[in-house]
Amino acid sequence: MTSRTIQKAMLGFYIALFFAYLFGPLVVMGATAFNTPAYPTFHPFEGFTLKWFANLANDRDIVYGLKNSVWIGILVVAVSVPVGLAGAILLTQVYSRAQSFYYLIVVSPVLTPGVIIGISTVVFWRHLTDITGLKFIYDGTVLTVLAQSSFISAYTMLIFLARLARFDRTLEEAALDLGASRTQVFFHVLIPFMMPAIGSAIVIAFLSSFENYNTTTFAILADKTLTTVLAGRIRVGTTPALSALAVAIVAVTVVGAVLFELFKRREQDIAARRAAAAARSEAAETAAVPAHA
């Protein structure tokens, strides 16, 4: 045996390891989601069911919830993109100097501790209610929304911060040059480049606020989510339907990650169909020009 063997075997296993440690619980999850034991239950395997799935969706805690999440992701990704972008383009614009502190400033969200976001939103609106009489903002729904968006829009703008960095700027100066206006040259010259920064910013917005919980606690009030009803619910124990739960949620994000890669790869097939045609049609106009000499 070779020292070359022996550092194989040892990455093999490594990988193996981390591979079991990472999708592991996944698979232990799965199976008591198709157990028939009342209590999740890996083994031993003693039927298999779908009424876990049933029971799931007849739990009105839970689909409220889960359709609370899902508008709450909704509503936080039209704040919390705008947002972002206009903070990442503003960053590019002022001057140097003050760069570093305005990074900071609109920074520091991510670094604030979302139980301290969370309180202090409820706090702010509440007060600002009784100052205004605009009794609509303190409302569950929109303190939960303005208080994941205080840091979700900062996630964003990291996003398109990354992606400005490889912005020709002659492009905007050839646009402008040729007559175009500042607002024809944002939608026709900027958005197109930013599109796919853009996808990426609502993907992890929409993610990071219906997985969220420590902000979402206190600024939700009477209301609730799919995470404050399940941790309510494990508190008291918890049942295959939860599993069963986390299944669906993994089944979706894996049938949608498919999705997109098809269509990904579609694109890029069409956009090398498309190259290879020009390049044959352009070859044929080089090759038709000395027989017409």
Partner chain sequence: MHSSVGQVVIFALPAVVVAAFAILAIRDRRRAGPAAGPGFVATNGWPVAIFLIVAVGLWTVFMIVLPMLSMIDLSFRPRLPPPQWGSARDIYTLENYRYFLFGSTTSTASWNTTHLKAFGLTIWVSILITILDFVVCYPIAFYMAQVARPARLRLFMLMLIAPYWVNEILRAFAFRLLFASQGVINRALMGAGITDQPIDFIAADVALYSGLAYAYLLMMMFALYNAIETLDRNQIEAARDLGAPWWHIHLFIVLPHAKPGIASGATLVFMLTAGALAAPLVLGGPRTLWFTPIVYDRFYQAFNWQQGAAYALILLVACVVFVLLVLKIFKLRLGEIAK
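Numbering follows the first chain given and starts at 1. These numbers were taken from a predicted model, which means no experiment stands behind them. First, how it differs from the form predicted together with the partner chain.
Among 166, 187, 58, 248, only 248 lies at the hinge, the spot where C-alphas switch from fitting one rigid part better to fitting the other between the two forms.
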Second form
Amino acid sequence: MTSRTIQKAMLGFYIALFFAYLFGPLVVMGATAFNTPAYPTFHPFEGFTLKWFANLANDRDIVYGLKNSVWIGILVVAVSVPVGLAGAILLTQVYSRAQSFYYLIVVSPVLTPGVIIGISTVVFWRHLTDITGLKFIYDGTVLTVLAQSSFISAYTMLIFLARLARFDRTLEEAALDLGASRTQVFFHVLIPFMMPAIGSAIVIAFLSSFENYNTTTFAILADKTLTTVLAGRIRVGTTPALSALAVAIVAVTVVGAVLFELFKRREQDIAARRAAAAARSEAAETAAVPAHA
Amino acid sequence: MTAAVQLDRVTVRFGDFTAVDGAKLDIAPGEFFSFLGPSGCGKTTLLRTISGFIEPSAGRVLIDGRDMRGIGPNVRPTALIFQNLALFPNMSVADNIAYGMRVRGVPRRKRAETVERLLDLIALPGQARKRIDELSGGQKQRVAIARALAVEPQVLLLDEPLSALDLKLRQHMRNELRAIQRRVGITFVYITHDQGEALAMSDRIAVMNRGVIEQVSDGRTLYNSPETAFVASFVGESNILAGKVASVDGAVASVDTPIGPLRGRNVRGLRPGSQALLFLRPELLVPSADGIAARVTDAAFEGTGTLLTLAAADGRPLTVLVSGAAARDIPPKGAEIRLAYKAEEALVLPPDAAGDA
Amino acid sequence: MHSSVGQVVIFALPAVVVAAFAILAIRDRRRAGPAAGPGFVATNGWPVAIFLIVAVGLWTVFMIVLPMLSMIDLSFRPRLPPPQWGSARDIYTLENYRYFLFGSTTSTASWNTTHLKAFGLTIWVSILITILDFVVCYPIAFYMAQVARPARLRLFMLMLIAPYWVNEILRAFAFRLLFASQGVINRALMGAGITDQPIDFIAADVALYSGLAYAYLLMMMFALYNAIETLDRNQIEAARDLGAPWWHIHLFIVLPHAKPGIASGATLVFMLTAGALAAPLVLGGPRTLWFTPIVYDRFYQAFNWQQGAAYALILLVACVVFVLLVLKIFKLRLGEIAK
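Alternative state: the form predicted together with the partner chain, after the form predicted on its own:
Let us now look at the entire complex, which starts with that chain.
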């Protein structure tokens, strides 16, 4: 055997080990959800059952938490997508020192631990509502949306920045030159160009909100989301019903993430097909032009 | 007659840098007018000033007699075709062409009719539903022209739109552009660094250098009677010889050059003793019994003629284009020959202040 | 100093920050001259300009700057019953920080060993986990970015994205199932006769540390992959042709190129690990030392928000110091890692 094949075999082994490590715990957790014993275990596998899933649907806390999580996720999308877009556009319009200063502020939530974002949000709004008397703001759902949006907006901003970097400014000038107002340019040219990034940002924002725990556990106050219900239950003890819930959540997020990935692939394929069509008409055109024009 | 575009001492400064310096000219309605110059000469800045993206630091732009100060690009009666075309990738061909009408509130029916008509004009019938990224370079070009024409501009501004095409297609599109301009009859203002393009299409050409318009005239005049050393060297090929004016005899001056005294038309009335450049077009020099002594170093057959490269007495290269009857008798490499020309066809011009040419 | 002064400062500071930003932006524009083009409102039109200002203003001021400032403010206040807030006794004090160091707000006699040890351990273990994650991820990231064929790469990406989106509590839960006294590993060990008593992995913190190392692994993976992917494959080929040994290629070509990716991966993993709350809550034993649960308890067990704010700030400072150190060591700017 050459050293090259040994290297290859070692690499293959390592990759296999890595994915075993990555999926092993999740597979074990999944298996326990379908096993009959009341203590979550997958060996011995005593019998296949779906009763743990049925238990979930009857668990009022979990159903409530799920509804709340979805609701918060939708609100976070509604806040962080426009805010991230505005943040990204503004960044492209300021220069040098102002840009660095601004960037430092808007990127700081990404580099701040989630617990601290949760704590500071609660501290600030409790203080502000004390002063102003606007008690309705000091509410678990509102605070969670505010706290999560502060860093999820930074995520969406980074997504938008990546797309904006490829934006051709002359498109705006072209629209303007054809008679469009600045506002029309924004809606007819910039927004359609940003559409794929907006789609990504919506998915990422919702998933980030849905699975967040560190920030939520502080900001939600006495209220509950699915993750806080889950954390509370797991601390008390483990039951196969929790495994079932885990499987359900993993299934939903993973199917969502994978579908999203496949959708992006499809977009790329369409673009590739169009490019091929363009190449064909290019060839046809060059052939059609008379030699001495 | 009111000028379609009038530049009244237009100056554009960016900080300390003067991009356009006192541009002054009139463009007649229905004219195909080109700005020609090397990159960085200020022609793009001037075009963007006419279209309204840049406000002049001094001077005025008038379109159809109306001062354009404070009037944004979206309300000027101009349409610009961008160097990269800037077609909207998210819209179909028809939506691109109809865009200007859409933002002007033209009813849908009318829009569709105009799009049909324009697709016929640019010879792309039936392609209305195609997406921009499915088109070839030439097709994109045509769509960009149609999109600009759809807003019925008084002046169409074109920023080197052919530069992205390959050579063969570029020459084809030149003819087509000219044909479209004749058919629609509106004023075209075209900028390019390619003298072939400018000479082939334009009624008149303004040559620009370092933000200054050096000369405005039709192509023939530009080639045969350049008024500055820059124009003479930028438009067409020349053998350039530097020296001092020795004597002036009516319209002809004699210049002391490193390869001896040579005569040429004293275009700018230089006095004896002043610095001068003598321009000799390769096609003006004819092998003869008498004249400039040179040795043939290379001969390249170019179909319509043969381009000879020669070394003059001091070794400097000279080029001569031999065509017609003389082409039948090409001197061999190494031959010592003499070159003659008509004094009134050579040009004597003062060197540029900045020292180029 | 009385804390009402702080009130004014807190609300005045964002105004100062916004004003400073506006002045900077305007001065930058001035320097650029007319080349900067039309002004902000002219560029965007009124409706969009208002949207930009309002959205970014609310975000930066009310969601980023003000909360952080009030947390800092609160951390310097004494614990008082609500009626006394803002009274003469509500003055700025260091007693919350003193408690972190000495376990008492009045005495400096003995160190607050529990909290200090928890803090030190959290930082130390987070650093080790960051390094471990880098070592584990590097070969895979390199394989995906430089070796794998497109079809294989697509498959790997899908396989990585799936676990990436699994909730961190569930990851911790999965590890609990593995490491519990009746869990998979103990049963396997006893079944194989290696041990007859279940090993208490949870009390030994084995469960916690492996759970933490697992939780943010993919952050490192994607950061590394994105950085290595931009390296031109020809550079590696060229080095190989010149006879460079494999370790030399990695050390002097791939790693220097991947520097920003390593830095951003390290920053993220460290920050997430040190700030992790779910894993220590689920995988920690009764005697486990980790800093975030202590912060959590300041708020929701001891109801001492002032002290909790001080503790949160200490954690934040640790994270900022780590980021600065990483930037310094790798000689990078912030903009290069936050992508």
